[in-house]
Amino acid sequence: RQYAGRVVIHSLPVPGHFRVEEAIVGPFLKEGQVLVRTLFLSVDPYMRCRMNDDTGAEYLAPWGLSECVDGGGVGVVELSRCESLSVDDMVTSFNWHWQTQCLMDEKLLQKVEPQLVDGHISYFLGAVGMPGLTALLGVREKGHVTEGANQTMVVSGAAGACGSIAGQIGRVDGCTRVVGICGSDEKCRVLVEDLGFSAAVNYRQGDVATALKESCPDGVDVYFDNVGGPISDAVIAQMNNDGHVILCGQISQYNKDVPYPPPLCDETQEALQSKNITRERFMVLNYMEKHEAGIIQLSQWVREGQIKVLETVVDGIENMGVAFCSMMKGGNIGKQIIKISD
């Protein structure tokens, strides 16, 4: 069974915008093939871009009208024609189709090790994957976390796969304060009794810049930034001299008519000259050398029990259009995993 996608422009995704196709794989396997069997799939907020004619990215492609959808996924081999990867391994790729079971070239797939996570697998499409090393690289990269400097970090979307990992690493790494943004009591909640946050704000409640200057005191230093628009705008504006941005993702502006990056408004170009912020788009797979020992420095942490992984699963392959569009609308905490299979 396989997911097809259908095209839709500046406006918001519904389940109805995918379809479940019967399909037959095979029959037989090429040299250099595997065969391979679903386990889990990821839904992420990046394919939101992939159902425009521009994704806005020049290494991401659209999906094609009515043709199978692809995304990160893992499995296991059930057969092989390539000596790299043998029946029984586990795979992750993030050119996954969306489907029960799958012919995949073995240039496209990266064996994985289930003890990495303790026998998790959908670990590797979360916080042992490519949302956990967008948090570290981001966090490492880009954000400028002194230990012993006695700063801020606010993180958007910090209910999400990649920014409640990101928070968590902000903490490890050494800030004093690591403030979430997210929509919900609940997740607030989570944010902070679960995952070691200090404080946590719902945009969705009360005014985010009043509830700011009262979790962040001495100002914004690093700000990790998912979301984009005015509740970026609300961060930025509080940010101290020679403060961080980590430009990762722009989710509020996906179902838009902008480029990406979304364009700023005067205000909030004009706090970041004039307080000397940096604030560069951020990219991981523009650290492909750092990959290997970032997943095994996140693997560490998850197994010592310092950073917390959080999922929300779903059940078939059929609800993979709900799961993403649930997640569109943050319906999600952690991670949203789709199962496909034991």
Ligand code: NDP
Second form
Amino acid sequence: RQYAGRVVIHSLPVPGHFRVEEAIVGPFLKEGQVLVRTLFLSVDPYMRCRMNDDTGAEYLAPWGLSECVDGGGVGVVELSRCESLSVDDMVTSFNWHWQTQCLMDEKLLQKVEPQLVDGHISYFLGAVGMPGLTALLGVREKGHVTEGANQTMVVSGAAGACGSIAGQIGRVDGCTRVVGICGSDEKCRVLVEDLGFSAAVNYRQGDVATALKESCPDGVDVYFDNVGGPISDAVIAQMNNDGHVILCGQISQYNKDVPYPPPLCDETQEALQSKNITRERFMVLNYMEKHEAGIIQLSQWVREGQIKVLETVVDGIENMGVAFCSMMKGGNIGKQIIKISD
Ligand code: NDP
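Let me have the form predicted in complex with the named molecule next, following on from the form predicted alone.
Now the full complex is given, and it begins with the chain already shown.
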């Protein structure tokens, strides 16, 4: 079974933008191909950009109208006609078709070792995969976190896949305070009680600026920005001189007709300049040479329990569209995963 996308323009995605079809895979494996059974699929915010004819990013191709949708996936090789992969190997790809079984070229697949995640295969799509690397490399490449420097880090989208890991890495790397911003009281509770954040702010309740002032009495030194918009304006207004914004994502703007990164308001632009705050664009795919070591580091932290992993798992390929739209509205705590088969 597979999924097909439809072009939508600058509005909220809804499950009706997707449909499920029965299709026959094959019939023949070509040289260099494998047949894989899908175990887990990922839905991610960047996919919203792939729903537009113009994705706004040169590295993202739009999903074709009525073509099978693709994205991050992990599964097991069932048939192989290539040298490097054998039956029962576990593999992952950024270009996994939303299909229960699919034919894939060997060059699009990476072999993964289940012991890196103690058998939690879905972690390869989250904490020990692309979102985990985004958190790790974002903090390390752009955050300037220094042990003993008494820094306060704020993370927006803090209860999501990247944010929940980024905040924990901030703590491991030596920030004195790590404060999360997210969209529900339950998410705030999880951040503080389960993940060790110092405090959390629900942006849907009360004034973010006032709550931040209470949570960050010494101001903000490092800001891991997943959302942009008014939340980020409020954080940047409370940043200290020589602070650093990790410009990871701007999900609050993804349903709008604006380029990436979206323009800042004059006041925020002025605050960045007058306080000498860096705000460089960060892209995890620009650091491919650091991915292998990053995965090993993340795996070690997760297995030692230094970093806790949260997931929201939905069952069944027929629920891909529902899971994607839910994630875009905050229905997930941790990484949104779809379980396709055992
Ligand atoms: P998440 O797991 O964080 O899911 C998205 C979350 O965004 C939702 O759960 C929701 O949580 C929040 N959200 C949705 N709409 C809004 C809004 N209008 N205002 C504030 N929060 C909102 O997704 P990811 O961790 O996969 O991605 C997080 C960010 O990181 C995205 O911006 C994404 O584009 C970016 N990213 C960047 C990469 C890079 O290389 N730069 C790589 C991977 C991701 P809530 O309940 O808190 O609203």
